[in-house]
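One chain follows as structure tokens, the form predicted on its own.
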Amino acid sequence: MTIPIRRLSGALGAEILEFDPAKTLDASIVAELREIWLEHSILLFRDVDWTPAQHIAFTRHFGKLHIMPRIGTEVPVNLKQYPEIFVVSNVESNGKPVGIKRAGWGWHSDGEDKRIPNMGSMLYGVETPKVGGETSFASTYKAYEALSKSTKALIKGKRARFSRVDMHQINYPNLPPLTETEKLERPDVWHPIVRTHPETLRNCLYIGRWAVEIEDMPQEEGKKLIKDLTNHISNANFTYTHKWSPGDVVLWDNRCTQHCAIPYDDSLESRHMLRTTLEGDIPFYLASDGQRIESALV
């Protein structure tokens, strides 16, 4: 079977046509779809409707299943009867938040702030905004191959310290500070800042909001630097800006790629997703003459 595409952008994504992620797959197909994935980097599916089961079953052809922890608020974050599933949500039930609301304000991949970053996310949009409430993703991939040579020769062997301690309240100011509990569980982590793929063996551009320095490099210059290539990862040559429908459903590739669901007025509609989410492996550079620099934590 060859499944039929339609590509989203210049720089990544493919739709997958003609196709109902909640049937039953066999194993051709789904080496298929992962093949697909590999070579774009996120997937849209469109007029999806599925059960949370389902959901979490054709989330699974990609690898295991990662639960969210709930990190800095008393909000549930993830579905009481499936703890797979993971609840973005500006709804209220009974005056009380369904989900995390807010969540992904800004350019990141998700996990980029543990030992080990999440493989992959599956987003399913159940209710969406008509304005608003857009999600971009952006190929680090292209982000890095643009970097000059210089800068390429500047960050090469490098890592970045990644803080969820120093940026959970600039990042999410609307949520509680982490408690002393919560910050000695999420201790920081350097990661290689020029990553390579492990299936693709492609080097990428790995730096985002939780990163807050650079080994060997002067704090300023540091800081600098991550602002200037964050920055550069968001260009529009890299990016794909996604307009939910309901029934949407996209998996990314964290390791290849970041995201940032688009500020907007939520005050106005309802925006209620659920996502999957999926267990990764240690980031790593392996450079041309065969050393292997992997992260690590402080």
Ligand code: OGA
Second form
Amino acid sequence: MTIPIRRLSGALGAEILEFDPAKTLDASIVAELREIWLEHSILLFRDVDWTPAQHIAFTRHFGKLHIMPRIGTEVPVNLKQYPEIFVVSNVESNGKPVGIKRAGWGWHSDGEDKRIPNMGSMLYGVETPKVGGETSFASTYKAYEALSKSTKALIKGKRARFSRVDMHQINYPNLPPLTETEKLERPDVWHPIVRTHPETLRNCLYIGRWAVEIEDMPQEEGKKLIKDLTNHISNANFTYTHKWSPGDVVLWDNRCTQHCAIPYDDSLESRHMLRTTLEGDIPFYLASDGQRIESALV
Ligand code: OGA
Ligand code: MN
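Compare with the form predicted on its own: the form predicted in complex with ligand OGA:
Expanding to the full complex; the earlier chain stays at the top.
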């Protein structure tokens, strides 16, 4: 079977047409979907109506599921009955948040602050606002390829330090600070800035809002380079912005994309999203001369 698709932008993304991911799939369809995913980096399914169990079952076709740890002591992160489902929501019940508010307001890929970041994430729009609440996605293949020769030479084989501890309060000012135990659980990690995708073997730019420092570079210079590279990634030539409707499901590849929830006035309407997360592997950079650089804990 050839699954019909529609490209979402010149940069990345494919909408999967005439397809219901809530249905049982056979192995050949799963293989075809993976091929489309590897080529286009993000997949969009529309008008999906499924249960958490079906969401989990469909995600499993792409790999092992990751269970998100709690962030901050008082915030619920996952559905009680389905710990595989992470809740991104501004909804409150009895005055308490039902999920993480303002998740991902800034360019990042999921789990970039961990030694083993997440391979992919699948976000399902349950309640989506009429105004605002979009998510932008960037192809970090395209962003890498468009860098100047001198920038490519500057970052080749270099790693950046990603730090949950340094950046938690900056990226999540609305969440409680990390406890001492949580700090110990989230040690800093060095990741190669040019990352080789383990399946396509294409190189991409691996940086984001948890990056704080660049190897062998004075701190201020490193910070400026991180900022410049992050700005570069968000260039319209490399991005697609998704306006959510209820029933949309987006699966993105965290190994070769970044995403950003676009900040908006979230006091006006509900935005309730459910996310499954795929387990990943240790990032590496494989140079054409055979040099291999891997992520390492600090
Ligand atoms: C996420 C995330 C962005 C959004 O779920 O990983 O960054 O737009 N979400 O909700
Ligand atoms: Mn995210």
